[in-house]
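Let's start with one chain on its own, the form predicted on its own, as C-alpha cells.
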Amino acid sequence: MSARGHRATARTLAWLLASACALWVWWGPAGRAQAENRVTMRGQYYRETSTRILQPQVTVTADAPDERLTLGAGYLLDAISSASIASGAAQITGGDKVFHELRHEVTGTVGSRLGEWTLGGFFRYSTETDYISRATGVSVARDLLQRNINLAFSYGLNLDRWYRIVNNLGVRQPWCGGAVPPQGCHKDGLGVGSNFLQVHLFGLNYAHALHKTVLASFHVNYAHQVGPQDNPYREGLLGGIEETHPRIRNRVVMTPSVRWAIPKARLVIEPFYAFYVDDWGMRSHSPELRVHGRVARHVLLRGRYRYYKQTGAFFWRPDGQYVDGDAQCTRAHPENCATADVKVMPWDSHTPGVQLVWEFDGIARHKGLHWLEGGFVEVTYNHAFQHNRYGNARIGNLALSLAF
C-alpha cells in the first residue's frame, strides 16, 4: 500500500469513526471559549504491518486580551514510511522498497466568546509531494435556557490539487482520476479534466444538560465531495488497470452520545454511537464506550472500547475481476469502476484503548514550579484488531500541554 493510500485510509477512518467531533475540534469548540493561553506539543504514532506514521504537532492559543478574541496557530509534520510493493508501485520505485513522504500542515484559528454566542474560524494549508490542500471554515454556537442547551453549526471547505509521482526522482504529473488519461489531465481549472477536488463540510450539534450529572448530545455531519477520489498508485493490484472511483460522493454521519457523571465514584460514563451512510452504497456502525475515572487527585484514567463494521461500496468486487471502462464511474455504470481499496470493502475492527493524564497542579505548588500550573501530560494507546488487508494497528499518542 502506498503512502498516499495509507494517508487517505487514516483520513477516511477518522472521518467515519469520529467526524462528529472532528469539525468541533478543528474550528474551535463552539460550546466553550478558550479562556487561557496554552501551548500543546503532541506526538502521534501509527504502526501496522507495512506502514509507519509519525506526527509531531505543536499548537498555541492565546487570548487577545481575553475570551472575546482568541487566536491560535499550529504546525503538524506527517512523516510516512510505507512498503511500495503492496500498492503495485514497484514499477515506479524500481523495486520493492520503503516510501518516505513528508506532509507539512499549518493552521490558523480565531475564536470569540460574546455573551451567549461563540464564534470560530480557521484556515489550514497542507502540502506533500503529490498534493496541495487549502481548507477554511467557520462555526457559530448559541447557549439557550441558562446554558442548559447549546446549538452549534459549522461549515468547512477543502480545495485540493492532486498529483502522481511518475519516477524515482519525484517528478509529478496532475492526477484527475483513473478514467482520465494523463495527457487529458490539467493542473488548473475545474471539472473532469482537472486535478481539483473540493469538499464541502456541514456540521450541526445539539447538546442538552438533562440533569446536573447527565449531558446528552446529537451531532450530524454532512460532506459533499467532487473530484478525483481514487488512488493513482494501486494499479498493481488491478492487473495494470488504473483505479477508478466515482467523482462525486455524499456522506452523512449521525452521532448520539451521553455523558453521565457519578461524583461519588469519581467516574464519567460516556457511551456513543456513530452511523455512517453514503451514496457509494456504504454503511457503517460504530458503537463505543468510554469510562473516565479520577484515580488520584491529579491523575485521570480513561478506558475505551470501540467496535466498527462497514459494508462495501457498490463497485467493490471481491473476485478481483475489474473492467477498464472508458466512461465515468457512476452507480448507473459500475462497469466503468475499478478498485482494490480496502477502505471501500466490507470489514470490521475491535479497538480497545487506554489513556492516562497527569495534571501538574499538584507539583506546581512547590517553589520554582508555579509555571506548571494548568499543565498536564497525556499518554494514550489504542490497539486496532482489523479484519482487512492492513492487519492490526498500534496507535499511540503523547502530549504535553502548558498554560501561560
Contents of the next structure:
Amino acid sequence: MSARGHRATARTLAWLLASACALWVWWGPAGRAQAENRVTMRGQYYRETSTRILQPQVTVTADAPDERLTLGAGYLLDAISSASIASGAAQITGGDKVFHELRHEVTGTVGSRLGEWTLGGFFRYSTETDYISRATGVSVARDLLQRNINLAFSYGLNLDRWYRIVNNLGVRQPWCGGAVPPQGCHKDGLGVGSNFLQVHLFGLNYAHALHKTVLASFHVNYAHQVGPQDNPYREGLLGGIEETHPRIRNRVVMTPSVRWAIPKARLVIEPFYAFYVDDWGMRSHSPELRVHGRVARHVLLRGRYRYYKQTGAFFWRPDGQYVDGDAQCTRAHPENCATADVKVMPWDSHTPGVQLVWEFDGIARHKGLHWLEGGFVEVTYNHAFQHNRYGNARIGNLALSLAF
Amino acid sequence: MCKDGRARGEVAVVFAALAAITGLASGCVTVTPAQREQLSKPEMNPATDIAEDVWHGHIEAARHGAMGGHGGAGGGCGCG
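Now show me the form predicted in complex with the partner chain; what you just gave was the form predicted on its own.
Now the full complex is given, and it begins with the chain already shown.
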C-alpha cells in the first residue's frame, strides 16, 4: 500500500477507535448495565493466496427509552488488498502490483417491540471506488402460541450503481455489463443501457420451540436481481472478451436448522442445511454442524464444520472458450455469454472452525467492574479448504461487546 | 419464480417436504415459560449469530454462486 493509503487507513482506524471510545465515555458512566443498549466493536480478517480483507466495524444500539423504540447505527470499513487480475489489479495499478481499495459502509436501524409484534427497518449506504450501494428494508415478526412460535417476514431493496476503473489514475466509467459497449452505457437511468442493479429480497422465517430443549427453524429467501451482474475486470482472463452474464437472476435458498440442548453435557447440537437453486442453472448443498459447549459457567466453546458444493451455471464452459459479442446473454442465447467467474463454476469446500466466547458476567460481580455486566469477548477462526482457483482461505474474527 | 422448470420443481418438493416435517413435528406441543431455562441460553438463541452470519454472507457474496440468505451490501468489492 502507498504511504498515502497507509495514512488514510490509519486515520480511519483512529477515527473509529476514537468514536467508539467517545460513545463509551458518553454512555458508560451511567453505571450498572440495565437495558439492552450495547456497543460492539469487531475486527474481521480474510486471507487467501491473492486477496486480503481487513474489516473493522463498530455498531451501537440504544433503547429510547425502552424496547418500544430501539435505534442503532453502525460503521464498517473494508480494506481490501488484492493481486488478482480479476480484481482489476493490472488496470488500476498500471502493472502487476497489489491493488488496494477501501469500502465504507454506514447503517442506521430502527426497531420496535410491541407486545407480540416486532417491527424493524434499516438503511445502509456503501461506497467504494467502483461501486455504490443503497439498501433499505423492513421486517415484521409475530409471536404465536404463548411465544412457542415466531413467524417473521422481511423485505429488502438494493439500489446499486456499477463502475469500472479504466486506468491507473483512477478514472472510472459506468459499467452496464459485458454486452453493452462503453459508449452506450450511462451512469443514470434504468434498463439495459444503465449501470443500475436492483435487488428485491424477500425472507420468511419460522421458528418453533418443539420441546423445552429443542428449537427448530426454517428460513426461505427469494431474490430477484435485475441489472449488470458480471465483473468489469475479467477480460484479461477471457482473452480480451468482456465477461457477460445474464441481466436477470432469480434465486431461492431454503435453510432448515435445529438447536438441541443437552443440559447434562452442557452441549447444544446445531445441525444446519442450506439448499440453493436459481434460474442460471445453479444449485448448491451446504450441510453444517455446530456444537456449542459451555466449558465453564461463563465460557462458551463452539466447533463447526461446513461442507459446501455448487454446480456450474448454464453458460459456464469447462473449456473456457467463448466468442465475443455485444448481444445480451440469455438462456435462449448462451453463445452470447462469457465468464471467468469462479462463483458460477462447479466446486466444493470444507470449512472447519472454532469459536470461543467469554462472558463478563462472572467478573462483573467484583467491585468496580459492574459496568462489564452483559459484555463479552468473542474470538472466531475458520479455515476454508476451497477446491477452486482462489485456494484455501483463513477467516478470523475478534469482537468486544459491552452493554450500557 | 424460476424460469427453469427443474429448479421450480425442486424448490416445490423441498419446500413441501420441509413444511410437512415442520407441521408434523410441531403438533400441539407447548413449552410453558417455566420450562424455558435451556431455550433462554445464548447458545440456543439464533440472534447471537447474526453479526457472524452477516460477515460470512459478505464473503459468500464475493466467493460463492449461492447466496446465504444474509443480504449484505456491496458486491463490487474488487476481490473477484
